[in-house]
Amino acid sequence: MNNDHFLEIPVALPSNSYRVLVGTGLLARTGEFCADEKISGRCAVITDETVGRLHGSVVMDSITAGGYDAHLLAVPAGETSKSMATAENVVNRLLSAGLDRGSFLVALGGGVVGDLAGFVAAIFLRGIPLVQIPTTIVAQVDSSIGGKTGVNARAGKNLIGSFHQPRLVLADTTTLETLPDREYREGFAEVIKHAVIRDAALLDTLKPSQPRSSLSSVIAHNIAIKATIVKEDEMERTGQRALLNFGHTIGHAIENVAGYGTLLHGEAISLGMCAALEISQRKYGLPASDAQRVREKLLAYGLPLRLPENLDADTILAATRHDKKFDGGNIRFVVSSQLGTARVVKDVTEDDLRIAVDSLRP
């Protein structure tokens, strides 16, 4: 096969191993990448209803070409399609359209439809293959890549879901091109806090203005991050995987009191990594200049580090309480004693959650 175009990074795991493709034109392949994984069965591409118009006909004539059954189904777009109302719905619309346990699903779209169609596969009948095909920068550098799947619960964020790994993933660079602006740029809140956890030399190589067409290697660099800490705890029983919640115990919190889809993904996840900053200089021997580079990267991509003034930080802070990374009844929450490392402590109190965001006012 020729891979001049693309990338490819190893996932290897013990439960499954998979790879991940980055580079331009892999859509018009799709066929081809699940053939040479010998996937085979009837299949569903679940997308939401912009990412189709976009991207579907494309992905759906490369499947068909390929000698596969497929069907074309659209959610709303939107956070609110995170939900076990539309989980039901979509496994309806499978059943409905034939699909079996031979069978298998693509997700096509952002972080949204890859972790709705991912926590799909996980239950219909009892699991079925998945193919990821990420077309934002946060999905593409995180949520398609280690296996969480989930929609959200009236409590907060991904508290119901499963892991279900891939078979394949797809970060066909071209799609960012549609993105729009604000999408676009919150995606590097995900970027940056790789920079903060793992690698502080990938801040210099950010730059706002590098296009969108060139970001294969930025991508892929930043998948082998995630890929290496998920190999190291797959299931997020060690702690080692809990590094990559740096600045979302907070993060989640403002997203879901904002209510969803008010503040993207991402930046609710920078004004997290603020406060998450702030206990880690405050408490752990962060230097305010480390802290400093950090903001200033997030702010060169136009995402916030003030809180909206109508978020009250006493429902924010009860937010905080139904996070996952809660542990019988302790806060685990993800700090920062130097850049490019990380680590999990369970001594950060409420008073320590409510300063922090109390350092997000203006």
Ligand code: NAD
The other form holds:
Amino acid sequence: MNNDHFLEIPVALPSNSYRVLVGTGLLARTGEFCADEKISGRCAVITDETVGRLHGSVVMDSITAGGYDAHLLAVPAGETSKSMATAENVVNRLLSAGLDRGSFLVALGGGVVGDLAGFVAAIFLRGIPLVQIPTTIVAQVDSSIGGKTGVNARAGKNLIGSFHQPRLVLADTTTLETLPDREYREGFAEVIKHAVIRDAALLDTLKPSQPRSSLSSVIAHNIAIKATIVKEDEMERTGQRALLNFGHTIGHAIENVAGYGTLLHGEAISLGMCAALEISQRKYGLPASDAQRVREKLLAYGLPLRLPENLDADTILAATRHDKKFDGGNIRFVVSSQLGTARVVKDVTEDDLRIAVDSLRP
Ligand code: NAD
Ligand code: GLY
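Next up, the form predicted together with the ligand in place of the form predicted alone?
Every chain and every other molecule in the complex is listed next, the one we just looked at coming first.
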């Protein structure tokens, strides 16, 4: 008897509706689900060397069994693969493998693979379909949904990119069993972010001791939050989608200054959220007890509340200026005055940013 089961969350966008399936046993049914979506043509599964070794053969076997001609293409694991050089290398390998405008890509991995493969899918022969198979918490609750794809520039995170919605997302929670502990815990920064901006009650349901095998409903709930926000503002024009950037202005600057791969993405976002909480509390009325509640949850997942010793506040502040959230010289900063809600403000000053970064000193 097959005990595998999954939940289905629709992402209903005006021109790009698709399904997100969350549950167990999905990897082994990749080919079947692609056929259900009428996805056709030659396929390349883009992954990283770690995930490819662990989960590549199940996906490849399933796609091949579905009648597709498939190639597996691995890049080195880690944030440094989110680069123009890697994207160009992948494009050249796809051309050598004979992929054409009728082909499609499958992104099998964490947010790095998803962002990189998504970007390549957006630019390869002016765009081909993409299936996301996220294998980290970050990727399952956040990066695989909503169509933001891209690579990093020397000046900052995600400065080169495109919107390219996937045709299908398969979030198989059994892949989380092989995630190392640090990579598992970092993912909860984005989950806690969802609680801060949309659903304060979610904070109380998060238990670090919860077995990974029982995470489907937490993941599905977070996907639904992300899907709702993306639906409200697919192209980040009204300010709704920008709320997902809570903690990211300073977090991205810290990630860049530390050197990609030194702090994991979620660890940098934990620090960025602590800075955003400080500004929210000091200037926008967030009760101190609420800010403390969020910090305690970050700490419970082993996420950092203080900067590593070697990071310099001035360099971090300089790096925030390259953020996309700067608009005509003014920063658009996400704050929360009450847990479960957030808004974009334009009156956060350089001094506010400095005080917030100083508050993270060890
Ligand atoms: P990642 O993709 O680098 O994965 C972390 C590590 O875990 C890697 O070494 C990877 O090889 C390994 N790994 C992945 N899945 C595994 C598994 N199932 N078993 C064992 N090892 C596994 O990092 P991430 O935290 O998933 O993603 C971070 C990236 O996502 C950042 O670049 C960030 O900017 C991006 N992101 C994008 C969006 C978006 O909307 N596009 C949203 C959030 C984050
Ligand atoms: N991760 C931010 C967004 O998708 O908008």
